[in-house]
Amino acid sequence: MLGIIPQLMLLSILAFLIMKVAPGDPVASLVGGREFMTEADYQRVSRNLGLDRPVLVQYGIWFENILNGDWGRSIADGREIRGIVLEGLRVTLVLVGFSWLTITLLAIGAGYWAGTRAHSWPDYVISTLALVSFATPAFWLGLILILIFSVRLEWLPSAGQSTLGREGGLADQAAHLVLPVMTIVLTHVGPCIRLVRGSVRDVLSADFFRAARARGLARTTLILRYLLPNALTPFITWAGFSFPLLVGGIFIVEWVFGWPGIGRLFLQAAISRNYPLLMAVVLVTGVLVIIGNLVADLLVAWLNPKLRRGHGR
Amino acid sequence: MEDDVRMVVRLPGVIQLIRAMPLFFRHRLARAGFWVLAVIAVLSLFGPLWFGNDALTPDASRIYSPPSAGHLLGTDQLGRDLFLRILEGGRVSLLTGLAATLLATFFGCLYGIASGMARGWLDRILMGFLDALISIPVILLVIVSQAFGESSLLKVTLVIALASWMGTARMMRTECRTLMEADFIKAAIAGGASSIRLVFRHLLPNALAPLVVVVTVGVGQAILLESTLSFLNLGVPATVASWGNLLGNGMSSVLSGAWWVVLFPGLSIVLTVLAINLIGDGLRDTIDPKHRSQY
């Protein structure tokens, strides 16, 4: 639990460093170049912006502002960054939510199916698909899906969150979700299926499970009380670990499909070197990932009483 | 005394690897992966020398021509032969992936061994930092650092390496921890072996087997990362062909219906990474006795 304090500290330092390594002179950029201001003006503006203070003090002020909800303004259009980021986050969470739901259901379903039928042909098919999915770059799969379903078959839209002029339609929004969700699911579900498959097999041959089966418990009790909680523990641990990786995958998928979420915001900001926005996105995403890790840890402890003792540290 | 100890433990990592080779080649998937990768690597490294560069000069008369006998995989948006472009890009992608992984391995080993051999506060600080770093989406920092400043092959390689050494470091620390408890290491320490000797004679050779597996899988991941960065124009410079760069304006190719320009470079990435992962799986199965029963 206490481990998240150094994590958050390191994260905030790294986010702060983005400003420090960003190219260009922030003071000079205010008026379009150093030659447009006198030396005295330059010094005065630097002092007003607090740039003459020690770096640690600057970091402290920045951090305090963040906590107070003042995240600065975007270089590109002068809008409040907090509003931009929170709106992007809302849009992204729709995508992430649907993707995670599908990944979890597929991983449990396919993993259970393959694990209980080890070395049968469905098992081989699922395992092969899992291997291929692990080797496929998300952006490329996105392009291929657009090629098939938008360009050739013209079944599904290729970009955006809704068709212009028809913003309200639920069916329209759902259609825009299909391809991005499919891309994220197909590129991330592989390792999940393999993991669930492996742990289902482990549990099936474990003594406690055989004993439970020998007691003649009902099939549903066996699956719901004995098999799934134990088989899902490694999956949840892994899910917590893989949040940082998932972030990269989602960002690139948003880029390919023009999904107006935090990932596209981030990549646009990176390309236009809009560093205040970059700092905010890194910080917000990082905090969410760290919280995600924590939730996964707690969930594992809740599922597996054996681990509860270890959490007193 | 020390000599005897050395006789017994000198090359176990290497011996493990050599012993695993026949087993490795009996592992069907691993063998397939090995040959696929070998063909791709040889074609990429020597193909451009063999086929010449004539078909790589832009030619307005054959922009986006579909696959045909003359151009096996078609031509791209500048009328260049796609097959040759893929071979050219493969050289960059494979070498960048390999170089980045070797760098990451070097740094990861250094960090992991330092942490594994140190006791007390130094180990705690190193591990605390590593844990914190692993929990942060480093990919975002990679993108930021690529967006600021000029891009070059060397910089991409360094950045990919910096984003991927953490797993190796953690694995090496665990290995070192286990090995430091082993009797032969204690004997070596009692015999007065220096730290450097300990690392190069005992720790590294004994940790070689799991290290090889981690490195193999790492190359695949590095290739994926490089292609993603290059696709965003944040990877290798636009003048250099890499598999990611070939897909750089993939969206406009897709929308103009030139499916081959998107399909084939991507398939090369998938095939290569898949082959590397199969080799990694095979190595793990054959080197680590725990996994042997699985195939």
Given for the second form:
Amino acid sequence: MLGIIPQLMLLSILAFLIMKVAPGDPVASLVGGREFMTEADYQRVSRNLGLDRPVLVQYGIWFENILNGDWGRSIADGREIRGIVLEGLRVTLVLVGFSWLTITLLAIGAGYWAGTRAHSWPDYVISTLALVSFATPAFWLGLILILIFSVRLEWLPSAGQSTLGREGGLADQAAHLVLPVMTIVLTHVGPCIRLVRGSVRDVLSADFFRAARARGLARTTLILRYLLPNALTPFITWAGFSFPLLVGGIFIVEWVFGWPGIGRLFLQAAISRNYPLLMAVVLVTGVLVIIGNLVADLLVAWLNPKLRRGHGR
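Moving on from the form predicted in complex with its partner chain, kindly provide the form predicted on its own as a structure.
There are no partners or other molecules in what follows, just the one chain.
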């Protein structure tokens, strides 16, 4: 757990320095360009925002404030960054939760079906669809889904989290959630299905599973006690390592669908050179990725008793 601290510090330093050397001016962006400000106004705003100090001093002040619980205020509108980021994180977690739950259910179901029926036509169909899913870009698929279900059929909303005037309706929010979740699932479920299929095939041919089946155990016992725990261990391990890719894909999906999550906040902050907001989003995203990997490790240890005993030793 202590390794999280240097990882987050390194991540924040790199992101801060990269944004500093990138083209653009956060002070000029406040009014639409440097030509709309006098030199005196420019210097005054820079001094008020602390942007006239050396880069390392700016980073040190920001990091000290973070440790004290002060996330600062947004350069663009002066709002408290903590409230902005936590609200965006809540919205993103809703999208991540539904997407990852759907991916897991589809991967286990389709992977098990294909793995237990190897070299049959269901196996070939599922494997082909999994490869297509792996090769499909999220932004392209999102636009296609908007064109079909929002523009042509007018079944589902194309952007946002809710319809204006119906912000509290669960049905309306669920309708806005369908297309983003569908985009994330269809572009990330392919490798998961292939991995579960291969793991199922390996377990079915393993000696311990053949011995358990020779003992005449019930089919439910074979599946729940011997097959799935061993077949899902590689899938959960891979899911932990690929969680950053899922978060990156969500950033793109949030931008395409106008989903007001932390990914959209990140892109808006990067475009507007909003350094305090950008750094807070980077840190929160880093924590989210680290927690995802930690949860994956705990699930693997729970499924595999050998890892639990090794951890105890």
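Superpose the two forms; the largest set of C-alphas matching within 1.5 Å is the rigid core. Treat the numbers as computed from the prediction; the structure is a model and nothing was measured. Numbering follows the first chain given and starts at 1.
After superposition on the rigid core, the Cα atom of V289 is displaced by less than 2 Å between these two forms.
Superposition on the rigid core between these two forms places the CA atom of D70 less than 2 Å from its counterpart. Relative to the superposed core, I61 undergoes a C-alpha shift of no less than 2 Å between these two forms.
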